[in-house]
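Just one chain follows, in the form predicted on its own, and it is written as structure tokens.
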Amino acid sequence: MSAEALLAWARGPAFEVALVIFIAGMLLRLFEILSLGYKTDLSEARGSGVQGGLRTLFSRSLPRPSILAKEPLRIINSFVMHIGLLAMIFLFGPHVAVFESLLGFGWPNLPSGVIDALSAMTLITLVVALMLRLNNPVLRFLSTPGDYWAWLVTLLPVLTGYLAYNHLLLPYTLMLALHILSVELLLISAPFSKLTHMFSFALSRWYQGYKAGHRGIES
């Protein structure tokens, strides 16, 4: 198969199957969260659990001040790991263009040298983030297969797509071919893998801010 093949049967049917099982691996997920039974509080509420519940969602999307002082590298290196890779999947224009095409409506985009840019960097905060896993005993203990799978996963398509950008080690065709692969990888990964938290991260935060606004404590 050429590389103009490759990349023709990557952009077409290859990406139409892996959004299918993104979209419906995602729901079916997202379905067995809600799913979960759980007791009924019949406490008297001391507080609000919407207010909790919006409280926390904000609060732990920064860094904990007592987490941060005992591991700075760890906690900025994530937040700027995860800051580099929304930057790259929603504000870069090819990619605006995609979801605009999927959507029927777009966004602006940064400028592409500033998506190279954040690109370099989260590759380097990836990286980072595998020594420091590797590095630490408690963390190398408690890693599992999963974890360097969504690892590896993350990686290629931003290591791929700064390759593709900037014309490197591989003809251009083939390295965006490999590419848009690799998104699909990941697509079809993040369901059945620890990547779910993309999504379900929100809600394990509300319910846990809402139980504990109502009890009037913080979380």
The other form holds:
Amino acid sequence: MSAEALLAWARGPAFEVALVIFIAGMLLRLFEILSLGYKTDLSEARGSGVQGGLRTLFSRSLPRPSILAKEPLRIINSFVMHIGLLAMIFLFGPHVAVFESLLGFGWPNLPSGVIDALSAMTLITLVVALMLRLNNPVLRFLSTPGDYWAWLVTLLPVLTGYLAYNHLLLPYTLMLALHILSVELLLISAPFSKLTHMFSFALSRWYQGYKAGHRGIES
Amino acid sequence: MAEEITLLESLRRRGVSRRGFLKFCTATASLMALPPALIPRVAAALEQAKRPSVIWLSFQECTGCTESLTRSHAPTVESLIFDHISLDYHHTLQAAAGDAAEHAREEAMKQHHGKYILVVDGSIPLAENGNYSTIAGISNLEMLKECAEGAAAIVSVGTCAAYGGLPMAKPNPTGAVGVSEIIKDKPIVNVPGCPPIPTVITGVLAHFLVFGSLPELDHLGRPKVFFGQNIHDRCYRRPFYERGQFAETFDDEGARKGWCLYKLGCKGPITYNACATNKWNEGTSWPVESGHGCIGCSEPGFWDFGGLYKALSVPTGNIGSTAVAAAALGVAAGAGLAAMNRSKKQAAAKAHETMTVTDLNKET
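Mind pulling up the form predicted together with the partner chain next to the form predicted on its own we just looked at?
Let's see the whole complex now, leading with the same chain.
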């Protein structure tokens, strides 16, 4: 198959299949979690559960000073990685065009050069994340193949995107096809791996925050 | 028929001075990206070059490639070259018709066997025994095979001859293919484009005249000297891409300011051609300069890229309805799962027997 045909396939049928699996799979997982339901809390409310839930959605996104002091590299690395990923996905011009075609509306984008720098930085943070995992005996022991898989399917789109943008290694057409295919691999994997946290993080933070808020605990 | 005189002699007869000839050699060398030191070699080779016989076969095509060539501007490289080759057979340009035309082709093939250049434009239909396109009762496939046999080299002019082009677009009813899908035992150079840049066609012929061989080719059989550069890399709008400034419509403020046309479907990033450097119409302009994105016409299968006006990153399918169907599927499956879990929970609650202190005492 030529690079052109591969690109056409990646942008066409392959993307549709990946999108169906991603949307259906993710909704299935979210329903699965939601259907677990709350345990009825009969205690008298000492605070607002809703307020607690909303607060935690944001507060848990910030590093806890105690943990930051203990493992600054891991925390900062993780922060930079997530910010880099979000900026790359949502603020790169060609990506905004994809969302525009899906949603019917778009938003401003960052200069491509900035995204390029961010992707280089994100690549470094992903390598650091793997090294931190491998160098820590406890973490290494706790790691499952699923953890490494999640790392790989996150790395591949960033790597291929970086190489494609900079016209490195392979001709652009082939690299663009590989980039789109790697994104599709990520989409297909997301509902069935720990990458589900891209949505479920909100549910768990809300749940913890709601419970804490109900009990009047500042979380 | 090809005359046995040299190119220099032929030019002299047409009133081209020695100085004019050297200027032409310099332009030719420059066109082929040769170092200036090779200009004398180009001049020496062209001085001695005999007018080569060229047989031009037009198959499933629109004559755009010939149109492109005939609109080359005098007295440039292309017109000089084409004044001084012996174009022995070309449907559109030859005076002869009918039997006379076919005899001219046969005569040229016989007289210059093993030495003539075969130029092909248009794709070759293979479906229905090739009956979709015939010339003088001969199918394109048959004529190509017949003419290729005695050719020194084949030049596939235009995307149709190179890769199948428009006739090969899905669903390809005629079973169209490019020349290289059929002829495997001859040197073939692809000069794709819809149409190709005239100077690129003539540059390839000039290379053959000077060196007696075809230029260095890329993985798609295209001369690297013309197709080695990416349109996007050479585009004068590239700084706007870097700055993230994209035209959203063809007439918005961004478009007027010359911003990048990526979002309007420009295929520059995946297209290799000389448009950005050689330009068209006497170097006047090229598609991106005139406000339209590159359509990727020198790439195989460019008609099936998913729309000329869809950004390269954008999926080509009917994503909206697919997403809605997927969401419905996910919600239904999720609701089913939730119902199953609930009934399991209820069954467990029903089956649950409450233990009393008496029960516990019984066990001890």
